[in-house]
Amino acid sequence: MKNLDFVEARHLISRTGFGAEWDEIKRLENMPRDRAIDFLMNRRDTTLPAVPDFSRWKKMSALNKDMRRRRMVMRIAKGEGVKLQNWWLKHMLETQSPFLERMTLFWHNYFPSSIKKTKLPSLLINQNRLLRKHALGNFSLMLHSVAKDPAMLLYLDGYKNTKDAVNENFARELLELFTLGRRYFSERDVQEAARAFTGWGIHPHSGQFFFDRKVHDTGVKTFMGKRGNFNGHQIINILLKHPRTAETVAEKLWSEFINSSRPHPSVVKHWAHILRSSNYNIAILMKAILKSPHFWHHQNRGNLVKSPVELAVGTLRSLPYTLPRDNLAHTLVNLGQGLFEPQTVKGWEGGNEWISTQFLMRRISLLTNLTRGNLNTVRRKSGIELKLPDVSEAELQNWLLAVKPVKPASAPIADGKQRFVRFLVLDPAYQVT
């Protein structure tokens, strides 16, 4: 069994995690392959932070019913979304499970919901432990748990849906983007899924999913080629029996882990093979794509744009800088990627929109922001210099860098180790992984 060396530790940390840290990396260099990716899975940190005080539903609801008050509910959720964004980038930057928090993230973008339309964080923050639940657990649960959950039955409008008022949002968004993909169901098909879901709903006094059978649709319904009367969790049952479903999720994590360009059909065939045959185990999928040629191919290294909480929470995790936390949740808004802020129903599309002319700037900002110092500790070191790796330049690079840095280098070594880290923090490669 091949051992890993040090630029193949790094590019597992670095691609499961946020940054790459240096004890991370040398706690798995020489560790043979397959056991270092074990260990990474393995390590569940489930601790979290005190969870802030948040509004209730039943006095958010009743207020957002008085259409006088709705600016302040507007106003209160504001304030107790940047609690929540704050408490979660808090647990970023702490957690001893980096991978499970990188797996919750994408769960997070692959199942949104929106602080501005649901304007509950409670809920939102109940949300967000259900994806660390099952993040490395069962999606066939998770689908079915997301389903009825209060915050994404407020964000796609299925609180809404009855028999005399069908809504089709969540139907819609359930085929399109949660399983089988916009080519592979009709306007039929969306038609009849919301009429299975009608009566979803949440309790008007426990804020908890609740079903009302008396907005029930219970007449039969045709779906993807299928008759009876179907209710919603037959409906997710059939899309989870589609080879398509299990296909969108490959097609995904692709995407997320391996690069950003699509997969080879045969690819995504065959994980979506391991994760049917498995019972949709996610972890199974997980360990058969980090063990894949794929994944450690030269080719699929330093070709993802590191999104920005890769960069922000990453850097602040890998390199001895500061940044004030209340600021953080400010900052990755800034840049494109405010936690519970998905850009559209779809989340955040990613890969190159990271760095547009207008969030590049910005991203090159908060970096230099972050390394600025007294960077003149050749004669005296100290502070952020004592805290670097005493190593090579090379090894820096190794450490810092993905690839070869696009600039030549404008401060070597010799000159003090954070004058170097700086340059390869600056550099255009630190922006991939």
Given for the second form:
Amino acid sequence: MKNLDFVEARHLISRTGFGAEWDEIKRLENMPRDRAIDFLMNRRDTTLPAVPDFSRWKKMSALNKDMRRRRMVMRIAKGEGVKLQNWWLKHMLETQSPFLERMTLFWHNYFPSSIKKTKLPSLLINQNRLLRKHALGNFSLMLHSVAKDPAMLLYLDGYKNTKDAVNENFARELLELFTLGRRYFSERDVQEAARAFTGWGIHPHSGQFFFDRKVHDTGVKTFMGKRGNFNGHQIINILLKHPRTAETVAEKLWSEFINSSRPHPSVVKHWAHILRSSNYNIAILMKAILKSPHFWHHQNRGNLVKSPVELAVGTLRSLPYTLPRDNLAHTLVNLGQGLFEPQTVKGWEGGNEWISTQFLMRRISLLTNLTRGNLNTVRRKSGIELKLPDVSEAELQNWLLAVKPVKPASAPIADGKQRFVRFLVLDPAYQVT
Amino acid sequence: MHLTGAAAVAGAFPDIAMAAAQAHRPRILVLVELKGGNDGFNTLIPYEDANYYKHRPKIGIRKQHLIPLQNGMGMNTALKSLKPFWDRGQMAWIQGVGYPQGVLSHFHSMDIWETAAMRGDSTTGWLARVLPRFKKGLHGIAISADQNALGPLAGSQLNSICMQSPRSFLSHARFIQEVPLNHQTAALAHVTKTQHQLVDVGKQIVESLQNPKGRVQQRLSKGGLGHGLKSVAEMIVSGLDAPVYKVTQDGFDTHVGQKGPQENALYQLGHGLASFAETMKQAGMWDKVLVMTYSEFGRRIVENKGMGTDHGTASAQLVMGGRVNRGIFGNHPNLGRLDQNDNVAHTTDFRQMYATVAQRWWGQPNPWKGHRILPFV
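Having seen the form predicted on its own, can you show the form predicted together with the partner chain?
The next block holds the full complex; its first chain is the one shown before.
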């Protein structure tokens, strides 16, 4: 197996982390490909920033019961929501294991829950920890845990689901988005699955998962051609035995790591097989993906639009620019990727949807503001020191762009590296990875 | 209100002269978002329905305190600036508007209204199913301080812009450079194509604002809506080629002590729209403009203990414009039959409004087959 050259190391780092960090690329350059991938996979930085002070479940649920105080809940959720966003952003900017964080972000989009509906940052931060814990772990465990996660129970109305008033919201998304995908189940399957999850709720005092036997439907259910007195766990296990579940994971990983066109069915089947035969080990699948010819194919280099997080956090992690105003969380909302704020239950659509006239205008404004600053050495709050590498313009271009710049570089940009970097960052080619 | 330039030259009949000059202009839709869920029952009041007063003993509006329109329906007096437009036959109401299994969450229900995706699982606005069929280039402009207010204009198929004001847009647009299309990868092709569209849109806005075909010297209506409508009027009169504009009036989430806040918001709405309509008339554009309101939901017919109303289902929406057919469209909901949340059943689907705009206003096929059009225009 040949060793990674600079451009390959750059591809691996920028696709699996936030931005093309120079030191990271240099660390992997000349390393055998498999060893480099193992190195990225095994790095797990689990120290998280200090958790902000969030209002407790008990206080918020008491306020929420009183119609006249609901406004207070909204106000608190808004203020604490920004703190929550900043908490995660801080970690993204400072973490020593960007790949683990990229995977956490991927799962946040796979199992979205929004602050706008749940209104409880204290629960969302727990969900975020849960996703990070399983991000490169076991998908089966993660799915079971997410189904019992209080933020998810709020977001998809599971806590309202009782035998006398069945709420299908969670069951539907479980089948359509988290496992089988559209067209692989019937309305009847949704209704029967919802019955099996009745009684899964949140304990009124602790705010923890709570199974209320009294409102659980103990009748016989018919689900996906099987009959039995199923509970929620058994429904999830039936879904995990269905080949489509692993295929759905594979399809979403393709759009996250390869390109935004539909993957070939044979690739999906192959990846799904790897996931199922490893008993849903995510790390094993990710290793296979990163070693696959699709990941390295030349046509796929620069063939993904950077997500707003990749664009913003990636730039701040790789170049010594500073934001004039510290409102990155809000900027991400304006770019269509507010953390803990996916607009729909499907999560962010991603791919080409990151680029509309409006979003592109804001992306260019952000980069224009950033690149107004000087490229002197900066020391981030984390203690990390960032400076521009002392290399030629050709090397700078190979470092910052995945494809050739769109604008002609022939115009003299002779007066200094600072302007050349600015030229590269403002080129449309910088928008793709 | 005064006009300079072409209108002044046209002399005594500026409307007619301007109308001739504007004859080739494409038809414009101005969407007014009523944020918070406007209470339709205290906007368009069913004063001959005994159930209305039964459910609203305290906040129900009596017959002597409203503007009667027709068929036992009256308008809140806070909207009195709009009465002349009703009298002239340039205004209509659509009542009982909602959708099946109405969602009571603000953001979720607003997503449904703005995307017409009934499960709220899309971020692409409903206009994406209509505008790209017949219009290239600029599709629409939303005026808002909030950058995420594109709503019905959102999505990568639509060339739309959200701006606080034309001036603030110009300050961002300065940074956008023309780039050649580039096909190194499919992703980059999409980026460069969009940037090309953006440059185009920016140029159009700059040119029409710098060389306006007409000018607006409208006295400012107070509040966000007044400012927003003034910007819209400026862009329309300047000759900008956008088929859709969107503005917002907030303050409709009236859980407690509803009367004052709702009537204040309605006053802003009525006043803002009346002066906007006058400006459009003077510019000869009133026949080319259709104003339409929408709101995420209506409010519960049963008043709450706090002299307010909680989230409901069906509501009334208004349309205005030189070509609007006066009337009250759709059926008044049955206030005698309520669901378990004390909410009425809707009688008109909001997609009927969109279908009507697509078919009767823009002459396009109806993307919402099965939703009948309403002949309000």
